[in-house]
Every structure is written in structure tokens, then in C-alpha cells.
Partner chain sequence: MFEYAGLVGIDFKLLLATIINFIIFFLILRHFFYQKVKDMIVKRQEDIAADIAEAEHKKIAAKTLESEYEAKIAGIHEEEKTIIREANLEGQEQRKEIIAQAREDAKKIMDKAMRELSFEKKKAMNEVKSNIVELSLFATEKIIKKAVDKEQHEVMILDFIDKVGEAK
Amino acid sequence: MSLVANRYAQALFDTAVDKKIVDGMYDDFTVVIDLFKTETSLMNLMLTPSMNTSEKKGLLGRIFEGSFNQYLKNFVNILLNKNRFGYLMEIYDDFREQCLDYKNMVEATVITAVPLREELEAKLKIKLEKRFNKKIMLNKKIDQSILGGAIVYVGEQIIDGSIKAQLNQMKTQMNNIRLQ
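Chain above, on its own, the form predicted on its own: structure?
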């Protein structure tokens, strides 16, 4: 994270805490980010130097009219005024981390070869919550190349219980055995 993104994220987070709207701000900011991720042409337009700031503000004002809280609208306008709009995604990532910490949550991603059954998902969530002493926000992905089992990513930690990893480990062990 850049220092610029960190400072802007911290300012937005402090405002959300002061106004007691952390959840609402997080939800609104997520919708804004999702829009810019899906509509890359809109993001490119906002980063175009030939378009003046008032035009950009007008366009965003029409798009977001009545949809988001005033603090987030003001924040986006400040980014435009200060030519910091290019940091929007980084700011969001930092803001998101601060919100998760504030709510004593951590994001985990589980990758399985087949969809995870509800009871297994619940058990996994409970075990992860005990291990990390935080509420778990679980994202699920399917990757048939792992053959079976699961890979769990929590922050910087990886828990690899996939069959593919176990087979690779056995292969390495077999290659290291010297026949006498």
C-alpha cells in the first residue's frame, strides 16, 4: 500500500467511525468499487486528464445521485480535486482492511475441487474462527485441478490440504528414496 492510499483510507475510516456508519460506508464504497471494476471505461474516463474536474464530478454526481451517503460523495470529490482518483482501488483495499480489523473479522478463501457442502462450510468456519480468534468472512472458489481436499488462504497464511499437494509431496519423497 502506498502512503497516499493509506492516509486517505484512514481519513475515510475515521469519518465512518466518528459518524457511526462503518458498515454503511463499507457497503457503499464496495458498490462504487464494483462499478469501477466492471465498467473499466468509466474508470478510464475518470483518469483522463483532458476531462476537467467539474465534468468528472458532474458525471459521478449523476451516476451516484441519491445512492450513497454524503461523506463518500465528498470523499470521491476530494480525490478528484487533489488528482488522487488513481489511488481509488488502493484506498478501498486499505479501508476494507481497517473495517475488517474494526469488526474483528478476517477474510478467508477456501478453494475446493467441488462445491463445499453447507455443514462442511460451517465446520470449517468454526475451526478457522477458533484458530484465528476472529470472525471469518469466507469466500469460496472451485478449482478442479486440486483433485480433492481444500486449500485455505487466511491473510498471509496458506493451509494446503489438497490431494494435489499430497501427491506432489509423495512424489518428492519417492524421488528422494535411494534404492540399495
Given for the second form:
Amino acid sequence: MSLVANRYAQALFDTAVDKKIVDGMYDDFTVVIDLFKTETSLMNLMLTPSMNTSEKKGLLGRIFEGSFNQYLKNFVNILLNKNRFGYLMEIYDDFREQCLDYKNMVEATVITAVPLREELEAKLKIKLEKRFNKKIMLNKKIDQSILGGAIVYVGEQIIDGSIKAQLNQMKTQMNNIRLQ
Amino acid sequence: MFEYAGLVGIDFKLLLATIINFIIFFLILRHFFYQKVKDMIVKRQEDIAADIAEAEHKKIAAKTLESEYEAKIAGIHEEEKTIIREANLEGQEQRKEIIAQAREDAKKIMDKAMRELSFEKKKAMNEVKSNIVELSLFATEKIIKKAVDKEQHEVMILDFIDKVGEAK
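Now show me the form predicted together with the partner chain; what you just gave was the form predicted on its own.
In what comes next, the whole complex appears, and the chain from above leads the way.
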């Protein structure tokens, strides 16, 4: 994470806390980022030097017209003015971390070989919240290559209970047996 | 008959004249050459005596030299025998050393070959083992993918969830 992104994220977060709109700001910012992630051509257009800043602002104004948070709009305009739009994704990541930390939340990702039923998801969430003593924001992913069980990523921690991991462990143990 | 007798008769006058001539000739020779011839003969005798003495001397010297050389040759023979004996001993020592070295080298080569053989054997066995492990796990994965149904998946997930709660 760069220092520039951290400073901008901190400024936006402080504003959100000050104005008591942390959740709203987070949701709106997530929508913006999702849009730029799916529409890569739009992101490239915003970064191209051949288009001037006022044109970029006009384009963004039309896209985010309506109920979008005014502070967020202003913030994006500042990034364009200061020629820092390229840091948008990093700023979002830093901002999200601060928001989650502020709300005593942590983001977790669970990978399973089959879709996770809501009942099991809720159970897992409770267990993880108890274990990490934080609210869990759970993302679900399906990966059949894990064969069975589940893998959970929480921050930098990995809890691997997949069949694939057990097979790999078995493979390591079997490979460690030296034949005479 | 008388003619023949006259041809072989003695002329005493002539005989006398011849004798006188001879005596005169002898005296002249004696007067002029006797001493010189005598001196020459004496000198020649002395030379011969000197030569004989020198020859004797040389003979003695030769004898001495011969003895010396014989002694030397005997010494050389002895020395030669000693050298040959020493050379033989040295040769035997070298032979022993060469044989010992050759045995040691052969042992080292043998040991190295055995080690390499053992290593290659282990390597091959471990490769075979790795292949067996790979194939076994590949087959296991295939079986799990086919055999495990949704309910069994949920049981495994549930088991994982329980363990997440237990472990810290």
C-alpha cells in the first residue's frame, strides 16, 4: 500500500466518520469500484492523458448522477484534479480496511467445492466471529479442485480444511518415507 | 788330364798375396772402424739392456696395474652385486607399494561404484515410489470427485466448521 493512497483513504475515512456516513460512504465507494472493475475500458479512459480533466469530470458526473454521496463525488473530482486517479483501487482497499476496522469487522472468504447453504454459512460465520472476536463479512467462492471440505481466508490467516490439503499432506508424508 | 789338373790347382803365390791383402784389409778396417763398431755395439748393448730394463720395469708396472685393476674389478663386481641387491630390494619395495596402491585404488573405485549404485538404486526406487504416490493420489481425487455426493460434502463442511470453532 502506497503512502499517497493511505493519505487519501485516511482523509476520506475521517470525513465519513465526521459526517457519520461511514456505511453509506463504504457502500457507494464499493459500487464505484465494482463498476470500474467490470468496465475496464472506462477505467482506461479515466487514465488516458488525451482526455482533459473537465471532460473526465463531466463523464463521471453523468455516471454517478443521482443518489451518490456528494463527498465521494467531490473526492473523486479531487483525485482527477490532482492527477491521482490511478490510485483509486489502492485508496479503496485502504479505506475498506479502515471501515471494517472501525466497525470491528473483518473480511473472510470461504472456498468450498459445492455451494454453501445459508444455514452452514451462518454457522461458519458464528464460529469465525467467536474465534476472531470480530464481525465477519463473509465472501463465498466455489472451487471444485479442493475436492471437499473448505478453506477460509481471514486477513493473512488461512484455515485449510480441504480434502485437497489432506491429500497433499498425505503425499508429503509418503514422499518423506525414504526407501532403503 | 793335366789341363784339368791345372784348372783346379793351388797357386800359393796368389794365396799368399790374398792372405796378405786380407791382413792389410783387416788391419785397415781394424784401424778405422774397429773402435767405432765396438762403440756402436756397446751402445747397442746398453740400449738393449736399457730397453730390457725398461721393459722389465714396465712389465712390473703393468703387473702392478693389472693387480690394481683386478682388485678394482673385484671391487666393482662386489659393488655391482650390492647395487643389484639393493635395486632388487628397492624393486621389491616398489612392487609392494605399487600393488598396495593399486589395491587401495581398486578398493576406492569399487567403493565409489557401490555408493553410486546404491544411490542410483535409491533414486530409482524413490522415483518409482513418487510415481506410485502421484498415481494413487490422482486416482483418489478421481474417485472422490465421482463418489462424494452433496450430502457427504456438507458433512465434511460441517466437520470443518466444528473444527474452526475448536482451534485457535
